[in-house]
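Only one chain comes next, encoded as structure tokens, the form predicted on its own.
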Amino acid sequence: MSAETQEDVERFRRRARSWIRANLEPAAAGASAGVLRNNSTDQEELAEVAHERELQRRLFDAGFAGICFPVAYGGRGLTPAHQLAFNEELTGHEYPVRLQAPTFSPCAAVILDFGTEEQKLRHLPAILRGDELWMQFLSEPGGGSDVAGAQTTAVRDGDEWVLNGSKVWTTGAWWSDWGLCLARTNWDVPKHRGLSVFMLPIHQPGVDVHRIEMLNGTKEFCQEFLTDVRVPDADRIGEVDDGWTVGIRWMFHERMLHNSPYVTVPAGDAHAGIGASSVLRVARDSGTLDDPWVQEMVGEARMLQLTTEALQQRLTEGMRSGAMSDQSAAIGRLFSGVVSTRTNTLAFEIAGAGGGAWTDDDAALADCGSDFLMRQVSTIGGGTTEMARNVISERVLGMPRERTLDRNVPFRDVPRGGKS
């Protein structure tokens, strides 16, 4: 859409606010509270996603789904500045929370990137509808942080693929539609060059999802084994033996998650963790808000909650015009890493006897000690924050690469699994 037909950002702004006011319900107060709470059964839970699809679905019709995608795959083809001002009035109001990391971020955003035309077609409009939900097969069992060293292996038979192995940590697979997966397709090149990424439909014969039982009960990451999958080369994305081309772009769209101009959030919402009102509700709750040392640990939460939206702000403008990297992305990767883990941190010291014992009636303080003990999942889902720091310091400011014995070396004659 042409700069001389796009709707200004103001009136915009106000015909979004009038819609959803009149469209969405307002949010539960603390319903984006905690670290992967367990809080509903699987029914309530597949009946929240049948909800947040619909609730996708409304986006669409009115015209608000997939703002800053192309016109063509059925976005509107507007700007950043257009989803930041319809994620300033999503606030406080319900919102198809499950739909938006990965479906969005990073899964549409690789295929906008690097899809046939026929597959962004195909794709696109039924994420933007809330047809499709994705998730990413990329962790391996084995792999930790290093995604590059997939075993995954997709192997040609004709005009399909043949993929054996295991992917981890999935949230959601089990309630979800189609996996982009990353596989090993050369093991005589070294490790970074035999990569090739694949779209394939989760449940179809062949693919077993297992779900994980986390500490506090949840049951969201899941582990998939795959066994003789086929997948038709119509379904690669990018090149044969150049996956890890998509995979950089694809970790960039990662770490940018929820400040993606393709995400639907509401502003200043707190993801993998509590945020600054949650700190405060907590507080209220343990009747020692007039506490001096309490008051100070509230302001603490606010003020990182305001320079994480400032640092966003400036780390997209800046990669947006190109005056920095757009591997400047893992510097907010970091940062809300390391924030979460405090924000969290903050609530549980504010809890007091409270984040060690608490019954449902306890309020914002019940689950706060569960939460303190998942608290280091915002370091590692998204892209550890380790990761980011090798990013930051080998991408952004230039410091010499980690030494790595693996450099130059065929993918098949790295020792592995304990081999020497």
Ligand SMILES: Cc1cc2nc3c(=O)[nH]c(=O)nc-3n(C[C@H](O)[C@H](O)[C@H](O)COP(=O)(O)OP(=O)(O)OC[C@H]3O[C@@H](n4cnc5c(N)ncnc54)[C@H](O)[C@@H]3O)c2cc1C
Given for the second form:
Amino acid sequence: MSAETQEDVERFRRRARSWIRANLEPAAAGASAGVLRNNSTDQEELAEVAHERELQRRLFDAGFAGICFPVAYGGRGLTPAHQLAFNEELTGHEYPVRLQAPTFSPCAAVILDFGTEEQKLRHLPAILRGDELWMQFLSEPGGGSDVAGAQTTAVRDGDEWVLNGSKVWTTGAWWSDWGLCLARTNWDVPKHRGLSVFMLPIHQPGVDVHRIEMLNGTKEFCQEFLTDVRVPDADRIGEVDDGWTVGIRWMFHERMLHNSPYVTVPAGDAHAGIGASSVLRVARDSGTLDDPWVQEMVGEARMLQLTTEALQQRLTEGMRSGAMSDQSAAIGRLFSGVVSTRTNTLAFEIAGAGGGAWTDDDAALADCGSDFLMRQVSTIGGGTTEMARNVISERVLGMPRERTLDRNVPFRDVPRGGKS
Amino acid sequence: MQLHLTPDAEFFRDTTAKFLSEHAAPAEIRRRRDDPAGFDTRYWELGAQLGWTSLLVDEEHGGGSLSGDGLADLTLVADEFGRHAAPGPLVPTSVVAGALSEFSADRQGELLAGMLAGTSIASWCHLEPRPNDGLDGLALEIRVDGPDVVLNGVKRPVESGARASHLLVSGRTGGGLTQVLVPAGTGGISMRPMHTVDLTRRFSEVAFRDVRVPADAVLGEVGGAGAQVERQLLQAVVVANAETVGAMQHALDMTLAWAFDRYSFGRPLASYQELKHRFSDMKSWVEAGHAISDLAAQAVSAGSPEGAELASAAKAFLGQYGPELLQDCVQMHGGIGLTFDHDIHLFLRRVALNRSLHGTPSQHRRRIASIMCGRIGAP
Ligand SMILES: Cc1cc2nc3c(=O)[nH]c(=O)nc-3n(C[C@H](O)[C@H](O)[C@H](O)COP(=O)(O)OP(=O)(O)OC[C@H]3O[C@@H](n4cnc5c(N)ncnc54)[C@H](O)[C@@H]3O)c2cc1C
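Switch from the form predicted on its own to the form predicted together with the named molecule and give that structure.
Next comes the full complex, and the chain you just saw is listed first.
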């Protein structure tokens, strides 16, 4: 769409507002609370997923899906400002939360960056309609931080590749459709030079999805065992052995998730579960709002949330204009991860003994304790904060790189730990 | 500081930066440690010529901003003040000049002109001893008595109070607030110098005992100054915040350079992961500090309803993380970081001072909570 014919943001906002009010239910109370809470059965989870697919379809039919995706691939071709306006209008309403990450970003974003015309036409409209849910197949039992150390192997066989190995920590793979998979295509070159990226359906013979119970009882974590999985070469994304070029952008999209123009999230929602409004609810429901210490903690949560939002804006602007390198996304990743853990702790603290023992009648206090146990999700998932600190110090501040034993040697010869 | 400055703004910032590098070098700041004023008149006049005191003053009263947003321009100066730990009463003069321009430009034309030229100083007399410290209420009483108003109470710390020809005093009149411009020599005013953590800023305790001035010294309405006082407080917070971020930025840059130069065990400090990770945390605080400080400045300047919450968020954040960052910079310097001859303490002093003025982090966190409660209708 050319600039002249593009709908201006305010008109778009008004149209979005009236559509949202007419077509979306208010968000369930406390819907955005908690950290991967364990409060539904498998059937309920599947029903929720089906409902979210249907919500996405409605967004698509109404012209509000893929606001920043090109029109050619089913999107609207509008600007981040339009997406932001939509997010602002969406506050307080239900939305397809499970479809945002990793489906829209990083997965769809990576397809948009590196896919062939054919690949984009095949997957992006389907994603925007809610027909395809994607997973990132990155982490492996042998290591997640060292992403480029992937050992899942793809061997060429005519027009196909044969994949063997295992991916892990995918959240929701059991109800998802496609995996974006980083695999080793060459063991005889240094690790970054022997990787390629593939797209594969999750539910097919040869992919065995196991569910892993998290410490709070949820079983959304999955591990996939890949045994002789055949992937057509047409489903390779990026060049052979050049998967790390894709991987770098992939990590970038992952770190930018909180500010991605491809993701639809109600403005003001905390991305990793707990935000200042949850903390305020805990304070209110524990009857402690008149306690100055509690007021301080509520204020701290809000201070951190506002500061995180401001920081993400600054980074987005800086990277867009080139004033900052793309590696600066790690600054936002680090900050928001630490903020989430702190916010989580604040809620737990305010809950008092209710954080340790509660009943179902305790309103917002209930489950604060379980959330606290899951606190580190926000500093591990999406790449750990330690890795973000490595990136900031080495790539942003230019400090010396850590000594590693895996550079300039064939990947085959790199030392590996015992348990992988 | 904003990521993208117009060429004009960049030039403006750079002019102040160069001036401060020349006239407020660390040795000069150390030299003024025992100077009762902390800065000399010539320095302040030259600074005023660069625009330091005019940014919140209307054009028709001799002021004017560069970009149309005077407060934003002022944050550029404040950022440089932070980067140099520069002397001079930037916060009080800006705030008072802005208030005079708004309410009293005709009556106080001479004072305002003097402030714009840097030859006169007027101080913002707002903060008080706890518990009514200017954030959680005011105790100083301003009573109407015939054609006069009468002031009783104590203000502290009052920046450059001893140098000021006039004091803009806020106080309580019944249930409302009143602001009065009082000549510093008025009978019943007594001043005591205070000790301070900063090397060049000077503070006084100012006591008002039946201080009587004609009612036309009132700025705005008697009992109706709540909104203007709040606006001034937000301006003070915004300027102090920008100064703190500038100091944080400079301290981080300095310490990073040191980490590359300093070796232990045959390696630069910069090569130790434990230290690298702390630098990354500090980098994230500095960027976050710039971001929230600029966003708050914008909102306060525009008079937007989010201004108060954002300014408090910025003040609470910088008040907490500014000193935290500076102390970690001291730590990374080792023993030399604790010496008077090293520069790092100049910046530690400035952020520690700014943390404590215009509301501590804990007070601003509570302000935020009360704004949030207001939104959900909770008590
Ligand atoms: C909720 C959640 C969802 C997730 N979803 C997905 C998903 O969809 N797809 C997917 O592929 N993965 C997913 N992950 C996995 C996640 O990306 C990894 O757990 C993470 O990257 C860390 O890898 P690891 O678990 O192997 O830990 P390791 O890499 O073994 O790290 C262990 C510890 O050592 C630290 N460490 C490692 N290397 C260094 C170093 N060089 N310097 C300093 N410290 C270091 C780490 O920071 C960490 O603290 C998810 C994780 C969570 C918690």
